[in-house]
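Next up: just one chain, as structure tokens, the form predicted alone.
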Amino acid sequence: MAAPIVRSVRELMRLVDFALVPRRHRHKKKWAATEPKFPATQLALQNFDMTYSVQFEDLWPSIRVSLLSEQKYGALVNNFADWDCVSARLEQLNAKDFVSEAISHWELEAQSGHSAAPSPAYSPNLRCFTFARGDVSRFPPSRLGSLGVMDYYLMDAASLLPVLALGLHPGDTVLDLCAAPGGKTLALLQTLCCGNLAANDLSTSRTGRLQKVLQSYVPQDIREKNQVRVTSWDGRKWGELEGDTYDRVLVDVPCTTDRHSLYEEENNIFQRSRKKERQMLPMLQVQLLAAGLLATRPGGHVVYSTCSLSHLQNEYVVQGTIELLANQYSIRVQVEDLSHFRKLFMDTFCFFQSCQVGELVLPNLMANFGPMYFCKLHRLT
């Protein structure tokens, strides 16, 4: 039932906030003690010291310089701009398309016989430019093409790494269960796939900005011929709303947004005031990733992400969501096995090689994307 697995979230988040620290640094509030304010920025410094420096071990010094520094971006090109115009303008700017590259590589490898791993499956049509390994260049700012819409969309290019994984075919009905601020959304209709595309977030104020996003970069009529749906439902009803629907899901949750929470104080899940709403994540996060299931129909997939390194986040909500199906809808869900992302994108990005269930993608000063973790769940029944 629903109820072990909450149990279960909460005591894995009170150990993680609360048996790290050592016995020296555990104090009693004094009567009338004025408790030091420190920004959330900090507190979340302090909290990923204390959590992952126990997960990753000896990676943890490494990633946190990395998470402290300048983070990469890469370009989407828009594919209803004039796509050929702005790929030969990225690559005059000495920027690779990271996705075709590592597709024609995979293809070269199997054709000479290297490589007997199958095709791998992935979203196609995708377009995207980052600078190589050790290069710090920035991208210029978009600009309004010829075709009255954006030439590309600037992201950290592992966020396309969970659309990659979905795996779109022609004609898929689709659903971004937690679309908003819109990068992955804009990412999903370039795949040209979408038959009908429903994108959804709980705040109208995020999903305002994904409006803006859609009228940025995709012409009217595109938008109406896709029939993008914009709603501002509560994703945890989905099940409910839309059972045993959609082709393909994507759950892209609410987390500790870890590079966002060490350099913004606005918003911060670390404010003192959010302690419990950052307490509870794990079970919003398994609440919504089961919403994303049981509105797939039988034989659909989903994938899930976020932008923590948290495996309470990651692997843990997975497993319990899987737990949760089985015991309380008698519905079989499946792990897919994307291992070989790591092998296909292992010039781009640098991937955490002890991951359990799914991939995660590490900071690096050497390509400082990320975090983002991403796992493919196939509904069986």
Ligand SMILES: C[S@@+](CC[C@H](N)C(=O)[O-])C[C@H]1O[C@@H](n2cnc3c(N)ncnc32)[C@H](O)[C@@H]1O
Second form
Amino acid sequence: MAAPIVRSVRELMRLVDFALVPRRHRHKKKWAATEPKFPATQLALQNFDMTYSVQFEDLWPSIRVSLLSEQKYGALVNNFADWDCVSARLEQLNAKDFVSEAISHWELEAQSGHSAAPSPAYSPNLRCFTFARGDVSRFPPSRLGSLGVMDYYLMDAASLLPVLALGLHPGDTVLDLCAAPGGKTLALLQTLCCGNLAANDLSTSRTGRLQKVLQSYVPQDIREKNQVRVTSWDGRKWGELEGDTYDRVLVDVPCTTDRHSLYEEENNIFQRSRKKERQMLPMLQVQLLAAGLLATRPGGHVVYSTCSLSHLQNEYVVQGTIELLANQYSIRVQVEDLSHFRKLFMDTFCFFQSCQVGELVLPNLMANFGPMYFCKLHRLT
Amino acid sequence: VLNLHRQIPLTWVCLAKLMPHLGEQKRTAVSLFRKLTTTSNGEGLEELPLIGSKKHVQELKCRADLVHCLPEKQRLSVDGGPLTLEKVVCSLLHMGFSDAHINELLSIQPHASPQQLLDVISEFILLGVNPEPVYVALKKSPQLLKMPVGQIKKRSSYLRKLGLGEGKLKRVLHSCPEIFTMRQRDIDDVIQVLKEKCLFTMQQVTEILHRCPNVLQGNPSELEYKFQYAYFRMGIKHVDIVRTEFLKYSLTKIKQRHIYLERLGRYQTPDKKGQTQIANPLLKDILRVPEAEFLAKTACSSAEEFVVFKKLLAREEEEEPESSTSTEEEEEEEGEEEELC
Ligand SMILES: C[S@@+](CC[C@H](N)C(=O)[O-])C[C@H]1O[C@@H](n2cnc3c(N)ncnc32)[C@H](O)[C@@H]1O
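Output block for the form predicted together with the ligand, input the form predicted alone:
Whole complex next, starting from this chain.
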């Protein structure tokens, strides 16, 4: 009778220990005395339960279950591949390009006079396929196309929104301040607008991954023609390095990466040992956004983005930075209203309705993208 | 009608005898049957009070029709001849079966002898099951009618020893008629899992078989896993597993609802002291309620989201199959033993 009990107990430990983490994301490890009593993924969840239940009130349970369930992807079509063919193949899977869907929907409304809103400014040429609300199909892995580059890039479709919102124009000089592993850098290049692109990330190992992405998706001549420059500097210094330079700057800062922090034990920002670092995040974010704004030419635009739900890392950082720039540099920065943008894409994403500045995509089982916060800033002086 | 009576003259006699108490028969079926089995047929009946006439004549006609409806072959060629059939019909009426039911009972296994039918039914009646549930069980599992009576008797006495006699068997027979046709070994396996692996007391085992007879039909190792899920994963104690009839729900449904609540942040596994930071919903509000009610009152969520969740969960489970039945990598540690209760 001992054996079954032993087995039961083992099952118990397995069951209890994994109580909160979806099985497919379990960190596979043997039972051992050194097993952390509180895995970082659980600490993350506790932290979210405390802060987000207050921040989002009744919405929190539905966000929570979505964060803990499989996320949805979008397939960003590689314009340097045989994109026509790739799009046709994605359509056959019953996926739709959410960007063109949204635009044509908007145009229809404008024609019939239902919407008096001005044409929203968005970066052109981006095609990103997603499955409809409630459709949990997955995309097959991307493959090498006939032109020697991969045919599409799988990413959280909400990650495209900051790039769309940045509103690139042909020939723009663009800075991607925290670029690795490069999903948004690739999207910036896909707009075919970058006259010049600087892609930077502090971590050299991560810029290595960025280089690989660029190599497999962008033909060499384009990379050279667009003068893509990959660097590994501290983004906080960019204002001093290249002030008043760029037309468009993307500041996609390090954050608590909420979805990721619930799945992955390794390098988790909620590990006890990284508590200080975590507490310093808003500070780092302010410094990076300030640097991004300083690197922007007066009249240029910045998009600040995170994949966290935390107001402290989102709206507060934006508001704090605007104040900082006004006080310390006498630079005036204005938040651009993105509510038209929210309306444009509300069929694809679930937006939080009560952001003071910027827009926030909430994970939702029907459209399990995000979290993704983005706020567009206009440097006036 | 007259023509009919000529064909089966004995029915008249038999039914006429029954006439006086037809109105009462359903309610008194069981006691009546007991009387019938202890006294000789005629005597026992004559003692019963007589009741009015007109209605009875009508019923009588129906009964004649009933017998008439039987296939020609069955009426004449069964082993005992027409006589046996009449007797069986009479006895069934005595027991309290309705015309329609008798008719259908006789046609479940057209080739079986009516005597066999009667024997099997008698066994169930003796076990304390009422005619209606007996009828339902036989319709649901016609193979019961093929069982040798000796085997049914043997199984009956075994079930009684398990504590499933009297009224309790009704429910078991209703949701798991297979309890009579199953191999003894399969029943033993289930009981062994409940007793030795899940550590239920014998009394609890009886209660489980009574309340959740479908556990008998399932795979024993899945039953064990279901118990472990309840006990370890959801933190439900033995008594509550029995009381809430937890084991009768499918593992799929249990997991769907429990994991959904858990990810919503509405259910927590109790810690070693049995405590949680939030008040968990009652089990009856998780499992016993229909899905719409579960969503509206317990999960406070929408049906469309739950539909998607179920799809995602199914895929998660499929992509990492349950480890309960397969032996996994972590087999070597024997040190981490802990008392189960
Ligand atoms: C959210 S990720 C960027 C993701 C990327 N934009 C994409 O779409 O693939 C944040 C990045 O910021 C980088 N980072 C952290 N501190 C930095 C700093 N001081 N300067 C520049 N990059 C930094 C991290 O290495 C990390 O790769």
